[in-house]
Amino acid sequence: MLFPRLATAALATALFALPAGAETLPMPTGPVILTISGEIENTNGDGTAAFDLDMLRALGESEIVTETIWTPATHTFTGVRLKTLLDHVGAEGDEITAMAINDYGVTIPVEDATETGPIVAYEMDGAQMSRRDKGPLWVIYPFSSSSDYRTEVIYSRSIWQLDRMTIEE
């Protein structure tokens, strides 16, 4: 009788450490091109999230037509919205540490993902970007649609060459 005891109380213990509402996010079969960890509940593996494109595809597209100070002319981005993969994996704090592959890192609070703030933009003009082109990810604001988008605080935050996100309290 001593391990049907130790059993309930073993899955007990693993039910209450899950935060309520915690989900398991299906694991990429392509290669990762981002991790999120920090403050989420949903997770699919030691407490990060990792996404390949097809898993951000997933999420649902969205588009800015926006000029950038860094590009000529004006451009199409298509990614998913910040606000809508911070949903996803249920990030719970008010800053996002994103970082670069070259390990620079801005930081982006956490009220601009907002229904028509930035996109995390896998495409320009309907292209994967490739390092060269500042991808495989880069966060892009609404520049062309208002001059609040057009400060240096806002340009800071675009950071090109993402690969991983921590969510912070």
Given for the second form:
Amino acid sequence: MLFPRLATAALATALFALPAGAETLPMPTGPVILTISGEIENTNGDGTAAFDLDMLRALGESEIVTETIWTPATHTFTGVRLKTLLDHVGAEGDEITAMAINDYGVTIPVEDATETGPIVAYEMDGAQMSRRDKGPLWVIYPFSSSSDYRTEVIYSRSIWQLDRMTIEE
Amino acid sequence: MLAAVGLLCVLAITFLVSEIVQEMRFLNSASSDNVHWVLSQAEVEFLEFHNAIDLARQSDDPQALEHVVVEFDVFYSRMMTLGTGSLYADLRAIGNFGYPVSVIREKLDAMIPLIDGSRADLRAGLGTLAAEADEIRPLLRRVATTGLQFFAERSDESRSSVAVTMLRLALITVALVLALVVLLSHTRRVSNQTERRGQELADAYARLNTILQTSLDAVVVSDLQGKILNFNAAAERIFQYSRDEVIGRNIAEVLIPDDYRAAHAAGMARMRDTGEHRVVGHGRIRLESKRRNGQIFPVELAIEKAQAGEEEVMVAFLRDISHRVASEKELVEARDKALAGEKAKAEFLAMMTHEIRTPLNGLLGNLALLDKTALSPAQGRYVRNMQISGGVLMHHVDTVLDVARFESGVSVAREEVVHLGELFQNIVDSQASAAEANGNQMLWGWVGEPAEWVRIDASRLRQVLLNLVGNATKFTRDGRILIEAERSAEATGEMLEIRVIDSGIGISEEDQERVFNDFQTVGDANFAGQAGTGLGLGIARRFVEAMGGEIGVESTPGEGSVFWLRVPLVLADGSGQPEQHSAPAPETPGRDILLVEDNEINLELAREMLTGLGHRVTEARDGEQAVAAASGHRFDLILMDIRMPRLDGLGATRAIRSGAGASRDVPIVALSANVLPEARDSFTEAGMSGFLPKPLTEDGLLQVIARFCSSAKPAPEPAPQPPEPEISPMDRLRRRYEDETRTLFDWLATGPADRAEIAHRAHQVAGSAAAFGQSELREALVAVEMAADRNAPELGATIAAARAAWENAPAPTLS
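Alternative state: the form predicted together with the partner chain, after the form predicted on its own:
Next comes the full complex, and the chain you just saw is listed first.
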């Protein structure tokens, strides 16, 4: 059985630990793949924080090696830690409403976002995930690390083709 | 049982836990991701895709084309999930699911060049896409329904599995509860039992304590070192210590008398070291113990060792037996006194036998001799009257002695084997002449089958029959006296009934009841002639009862009486029994006889009788002389007095028998006035062959000589006729007595120092003095003899008294 091996690479969160004021985030230069709105402190336009892939990559990479019920084998997922992302935008809410391209929506409690919790993955097995391949962003919990992560609720929160998040009180 | 229940519980719990864990794990790890939603979502996304195509075909908006690409990607992604996701692997194995999925994926893959190609191509290919999509729709429909059906079934299975698990859980819970109930009830029972036992133990302890405290015996508990652990109320009372004073102290210093301490310590040490017990566990033992005031008193005690928990203790039960010991002592003293009294009585009887019968012997013997001398007719009549009176006196003395002996228990049964016919014949023979004197005819005979040799106390039977026959003779004139014997079988065994039937005056009914009582005389004094002691039938009754029989009388006054007796009959083998002599003893003259007798008078009498019967007589005056005479010459018979100075008859007999003398195996017959059976036993033990009671009679001598000398060869020489005495034998005896008496007093006057010799010579003369009518002199001489024997200081005074008695005595006379 494989245990998730957490990538030790990303502790870059420290760089963004200090909350920034409004309009403090840089503007995306490539195609926007994630938009965060709601109760956030740091934005880059009209109360939202828009991210392209490079901006996400710049937040530091984390890895989760795990099986999923939707894929045939064990995969290595690379992405940004959800907690890091929330810290980065200065989220001050309890719930995250995550929406997919096809408008599938799910509520993720902020408590889920821990140091060892879910990541917002953009690579699977070193390759960027295409939209056809559940990309560009997929919320991945370390399913294999604990049975606590192998529940219907967690599976439902593992939203793929993610493109919007709203932080709510 | 309990262990099984416990084991079952454990197993059930283990099983339950594993079941629940498994179930929980199953529930925790959701393997389905809301599959229904996913399947319907696939249809929704397909419709979105299809819709996007349709929209794009109707407008030229490039955004519409873009929307087609997005919807394609979303749908493609969904189908990818269904086609490769591990969650759907089972589902894909079903043809109705896997096949359409793979077909849809092939079709989607085929669309990719168009989708990824230029927008112009895409627009141009929209119609193709729509056609393809139409083909996909029924396939997808099939996928959705199959998937939903599969997951519905799986969900059912899962539900039923959960239901089964829950049912099991319920059952096991019930079982567990039941097991717990059983365990609980068992625990309660055990606890109740324990409580009850505890209560019982407490009760038992209380009871035991009460018993200990109320015990009449002292109970002292100590450890093996002797340290006192418990001391009950009785112990406090007996030893006069309070419990608190002695607890913890040592038994030795408290209860053991000083004299016994060393032995006690040794015993305790021995028990500790070797485990050897001499007192412990040996039941009741009598010892002595000590009270607080130092008094030593006897106790009876029993000690047992017991295990009290880890420790071994000794439990001693003691009883103060001072009172018992005192009463035992009194009893023993009383018994000793009684025994001493009995002994004195027996000695008195023996004295009577000797002291009365010896002078009677002299009297009757001399009368017999006198009868043979030339007497005037009147003198002859007087002599015969005296003989009759003397015989009656002897009979009375014998009768009184019989009763006294019987009452004192001295007389014991002496069974012997006898021939009944001879016994009866002898009685008839001996009594026939007396019967004939009254004109009576006497007969005896058997009724029915006769018995010959029997084992019976013959001497008593003979005495009883003589008494009955004598009575019959006495009270019958010119009639018939019949002795009938008859055997009769009874429940207790065979009995012998003897009836003495007379045709005499009979006995009145009221007299019949008391004839067997002591000192009862009945009947006509005319007939009785001589009044008896009234003891005869009393003795007969005692004898018969002692033989295990009964006696009675039936009588009709004026017609006669039947005295009957019934005794157990024990038949015996008579072979080897000496023939009894029924006929008068034949005269066997010319025997060589050693006569041993210390009393000069009796010696003279016996010698006269023997020489008168034609025998040769050698005399010896004591045992030593007898032994000397017997060793040098073989006699045909030795007649041996018993009471003699220096060596008595028994000692002399033993010496002769054990020596190598010429006469060591000739018959020795005891001459004694002591007719007690024990005396006869002692004669036999000493080696004597027979017994001849004093006073001697000619007939007795004849019987003895005939019995012991019949087979012996007669002496070669005929006995010389004794020389005709110049003077009468009586005168010679009297003179000799006078000489002896004078010689004695002359010798005593010289003041001899040899007391034994004084006693002996005084005894000799005393024996003669009675026979010569000088009873006072005899008594005085007996006193001298006793004083000399005892070495008493008043010996001189008794001698003086004897001399006075001699000087004042009437002239010696034998008449």
